[in-house]
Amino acid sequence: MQAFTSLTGGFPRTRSYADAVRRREKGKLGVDEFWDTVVRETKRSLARTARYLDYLTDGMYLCDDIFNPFIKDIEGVKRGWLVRFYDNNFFVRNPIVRGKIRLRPSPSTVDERIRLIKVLSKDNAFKGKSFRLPVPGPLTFTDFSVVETIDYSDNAQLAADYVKNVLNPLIDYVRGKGLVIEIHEPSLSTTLTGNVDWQEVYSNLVGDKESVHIIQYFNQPPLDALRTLSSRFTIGVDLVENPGLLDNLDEWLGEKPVIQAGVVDARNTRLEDPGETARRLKRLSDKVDVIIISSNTTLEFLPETVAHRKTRLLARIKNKLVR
């Protein structure tokens, strides 16, 4: 078995980054300058992981949440108001649906975004790294979508089109960028899938194991999605939360499996005991091909100081675990 680390989602920002935000909003930044900020704090926040991870995102730092900007590069879809992402003290702008939904020709956020992976891949603090560009999965996106629009009688259909119209496009984007496509999709999820169909819509989903990422969390998944799709894509399943699955691997784990463990709680200061996490991982050992260490969610719900301790508990329990 091969073990590898990763920062999955967002990583808190720095203080002069927060503070450039808020000059840059008040007109008081240019554009040039706060580009130049962008690189210098990502650069400084994300070298500090990049020596304990062997998978990395952009920190979402150009991003206000898993939605935005992201959906301004979806045609037939607006920023909408604060909504809570679930059951945390943390909010999202949800997206506002009035149209026929499709990726836009030119992605001119996730080229920004893409544009910031390439100059943090030249920096030699991450030689030899990959990267996952991190967006939402099609049942979250519907989830928190407000339709405002006849294009769309249901849920289904939103979803459906959000994987033809918007993921599929984005994905053959992003793997020509030499990027893995990491998504998120806590909705995933027993009592939230409601009248969509998780196996129609991921049916039509294009891409691998090594392409598509699929990482689920917070809520309890439906045993035979994980097993249907961790046979397609590496999935990751939030251990935290669900600490259950460990108990009944046969019942969930699809072919040849490659699966992200999220063990190290990303809404909780405490640290783990890395000794005996990777003694509850050593029951994956005999039943995946890879395994991918990472938090159970995204570290931007806690403070800067502490998800970089976060980050290194993840090589830590690594190293026991490949011992």
Contents of the next structure:
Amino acid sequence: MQAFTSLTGGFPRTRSYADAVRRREKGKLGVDEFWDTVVRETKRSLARTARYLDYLTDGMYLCDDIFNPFIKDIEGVKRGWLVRFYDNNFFVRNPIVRGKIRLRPSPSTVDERIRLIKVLSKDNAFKGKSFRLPVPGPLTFTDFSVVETIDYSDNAQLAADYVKNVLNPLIDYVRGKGLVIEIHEPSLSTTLTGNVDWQEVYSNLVGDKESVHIIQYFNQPPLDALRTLSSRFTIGVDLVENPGLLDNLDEWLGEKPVIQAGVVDARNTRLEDPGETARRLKRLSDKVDVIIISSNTTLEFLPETVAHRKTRLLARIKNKLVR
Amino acid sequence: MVDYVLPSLPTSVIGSYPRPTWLRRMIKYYRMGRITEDAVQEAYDDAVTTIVREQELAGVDIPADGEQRRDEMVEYFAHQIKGFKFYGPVRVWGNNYFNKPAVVAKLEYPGPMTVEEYLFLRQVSTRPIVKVTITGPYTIADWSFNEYYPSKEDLVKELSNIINQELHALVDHGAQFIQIDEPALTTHPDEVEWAVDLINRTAKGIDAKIGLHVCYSNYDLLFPYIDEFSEISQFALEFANRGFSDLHKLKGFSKELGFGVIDVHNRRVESPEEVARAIRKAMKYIEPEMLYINPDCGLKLQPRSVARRKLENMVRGVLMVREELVKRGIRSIPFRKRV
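Having seen the form predicted on its own, could you now give me the structure of the form predicted in complex with the partner chain?
Next comes the full complex, and the chain you just saw is listed first.
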């Protein structure tokens, strides 16, 4: 069994970065000066975590949330209003769908994030690390979207087009840049999407376990979805909220699964016991060839100091697991 | 029991109000160590005096102190209740942060937290009734990390005991109208049932009018429980932001309604006619004797000049409807502590 550690989603912004964003929004900081701050602060923050992690992301420093500014890269979509992100005291701006959706030929916000990752990769602190680019999954995108066009009379068509016209070209694009796509799909567990069949939606998704990591968190997803998807892609599960998944592994592990185990709670400051967590994970690690140890969801729900401690914890859990 | 008589459709505020520019500057200087504690306290007092006067000039019948001394509604109490710790800010949206506290030990009541605020408000207001706001136990728990209590319900239970002691302290000092703020109440649908019980426990034995403010929430989850809030007399709810779309759901509403007619997340100042129209719509479902009028939520995110104009127009709209009520023989309503 091989074990890795990973950052999932974003990482809390430093105070200096938050100040820079404020100054940028007020027009008191120029584009170049702001970019310098982005690079400096991202590097400073993620370099501290990199020694504990095998997979990193861009920290989503350039993002307000999982949808923004990513949806600017999608034709037919506008930025909406603030809505609660599941049951968290965290709010996102929802996508407003006003026409047929399609990834723009030059996805500028994705390009800027990739540019940041490339800058980070050149730094010694990040040598040998793999980078993932977090984006919303089709069910999550559909859940949060407000449809204002007759192009989509049902959610199933919207989710299908998101896969076909947005995610698939994006996966190819990102893969070409040497990155992994990290698809955030908490809505795999909800019924908000109503008539959307996850099986149909995901049957058209391209990629494999190396290039596509689908991360599900919060509520428990259907076990057959986990089984099917984990045969084709790397799947992240939330073992903090759904510890019972460890009791029925045979029911949801697909063929030769690569599983991201979300065992560190990104929604509570209490630090997990690494020994006990590793012992719990043993049941899973006995059944899979590759395990990625991570927080259950984005660490952005935590204060920066605690997020750093939780990242260190991932490495300690990994050490105890492989020992 | 009736203690006071209020004009029909009494107007009030939800709580927070924009801080004057000079107060913000004084707070900044204080945090930089450039002015003394006494100086900043004087500035807080002056700000409350100003803000209460501003509300009264706008015509508000039941003012509050604008929460001028509070940076944030949970943080303010977590700084005082023993057992909380602050690790640093977390993002709530965009580039907006909240200093989210963590519960790291058994929580203990530190003694009165808002009594001085109330006494000062009582001193500077000319109105017979003023409103005191206090963050409810469920919202404090929901917006905190829990490292200590075995469950969230246990944490809320502890906080409800603490807030209950605070409510007793306020009543002992003369407070007659206290609003418990619970914006998080419907965030977790499976917790609403026990949260209702614990909010009742929070207000148990309190000889004052107790209001409950719930905003930007799923009222479909709240309304089935209205009758079960045995200790709550008034619900202050947000309706303007949702375009008054849920008014029909008020049919059969058994408590007083603090009707939100001003959108606090929009700088456009509502006209008096719009306010009057909204009130008339609400009166299709709620008797005028059971209706108070207020903004949707605290006005703190608005520029001060906008906040003031919004309050002025809210009152103008109320005056228009009051004239119509006079023709129906309704001029005043009793201030009821319990409904």
